[in-house]
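The form predicted alone is given below as one chain in structure tokens.
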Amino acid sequence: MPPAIEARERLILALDVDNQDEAKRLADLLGEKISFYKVGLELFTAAGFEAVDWLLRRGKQVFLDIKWLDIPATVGAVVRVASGRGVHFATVDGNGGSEMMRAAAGNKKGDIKLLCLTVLTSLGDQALKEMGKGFTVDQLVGLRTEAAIESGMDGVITSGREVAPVRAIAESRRKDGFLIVTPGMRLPGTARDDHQRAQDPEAAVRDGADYIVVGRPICRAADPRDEAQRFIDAIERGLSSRRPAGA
């Protein structure tokens, strides 16, 4: 990971709203504090792209969370849109498999980063179970690292308890810039809300995660600028406490 990276810059604020308003008062509410935002399905579907644009002209970072999961064609021709746009990280979905996500690198332009999605937070085992996959979490996430580092993906999404094995993966494949970004991450002793594999910041970002996402902990507390600032805090914890390469 990039040292020149701050802590307050790993942190990616999910802003998970149904308008632009709340979205734009968060952001106002924030300032400073916050430089990279994660716009997903819910805020994407209420305001579309005004509300990334609106973020990009204020100087922020802006993650488009949209999960592309479609034929080859359809996901190249929406990253050669997005890469347009401004966008700084994006997400294929793992499920489409390799040659969508050769199609999506090939077609990215730009700064864009494009991140492959490897197993929701919200499933474990026995949900996978349920949906035909012969795989344990694990197995899948490992699977999908390999995938979308031989499809030139950027890095991967999955959850904090998986990125030990992610990041081993990448540098037995001397892949020292593959990005890995975290969502799900709860602080200790806080709820888990809908979060299967809920992590703790810290302990993530010790094991070799580059960013972290939060949502509804910061969005949803009395003082979104006090709770931001504990998870930075973890960050830094984490950062001071991370394993030498290779360790």
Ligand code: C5P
Contents of the next structure:
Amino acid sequence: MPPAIEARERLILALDVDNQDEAKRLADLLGEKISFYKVGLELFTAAGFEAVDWLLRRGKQVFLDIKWLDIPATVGAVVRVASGRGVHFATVDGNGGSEMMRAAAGNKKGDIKLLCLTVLTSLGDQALKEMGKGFTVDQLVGLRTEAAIESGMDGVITSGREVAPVRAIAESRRKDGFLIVTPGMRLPGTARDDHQRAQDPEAAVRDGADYIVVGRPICRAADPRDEAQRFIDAIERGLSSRRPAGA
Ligand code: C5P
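Having seen the form predicted alone, could you now give me the structure of the form predicted in complex with the named molecule?
Full assembly next; the chain just shown is listed first.
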């Protein structure tokens, strides 16, 4: 059996800052508290692989969250490039369909894990309607999860509210190690910012989330280390309240 992942290692910090100096300042401040960082569109646009490589050299795990969306051949080629750069997780946009996800999964090498973005946590049913999608968020998350499993993706990134149904789909397909990563995490009573589908990290982990992604609540806190610890404590509580398998 693989070793259990500690609560601290399940917290992924979204380094959503616009320059490498600020990214370094935050990572230095957080030190051993954070072992996994997400480099997203903002920092990658500002600093590219310099930001990724700097984190990897410090022994951190890196989630490259660019949400790749293009024709299958292009996404397959991007996955080949990223596989050689040592990143641990990366996202593929579920809007690209099964063929694109199959091309992504078929081109990965080494330990990189590919996550399908189901539906952005900033979107709700009304926004999907305006976008011309004929599904509710719950329906689309279900369809994207099925497509991700069939296409050979390693997991999904989805709101904490959808963890239980996604886990049920994965279990029904006997996909034991299917990864569920949840952004839009907010501790009870705090601002949800632009997330329509914000969720309490404790509940997301209790329902079966493997990792949670947190950005602004920690990066913009008066004391980022203390705030990170509050999220780690919530993960710990979520893990303790999980039902034992088969119960
Ligand atoms: O600051 P906050 O904790 O809201 O940051 C959430 C992070 O998760 C952002 O970097 C955002 O790009 C990312 N994300 C998300 N919803 C998704 C996928 C990724 O908010 N569905």
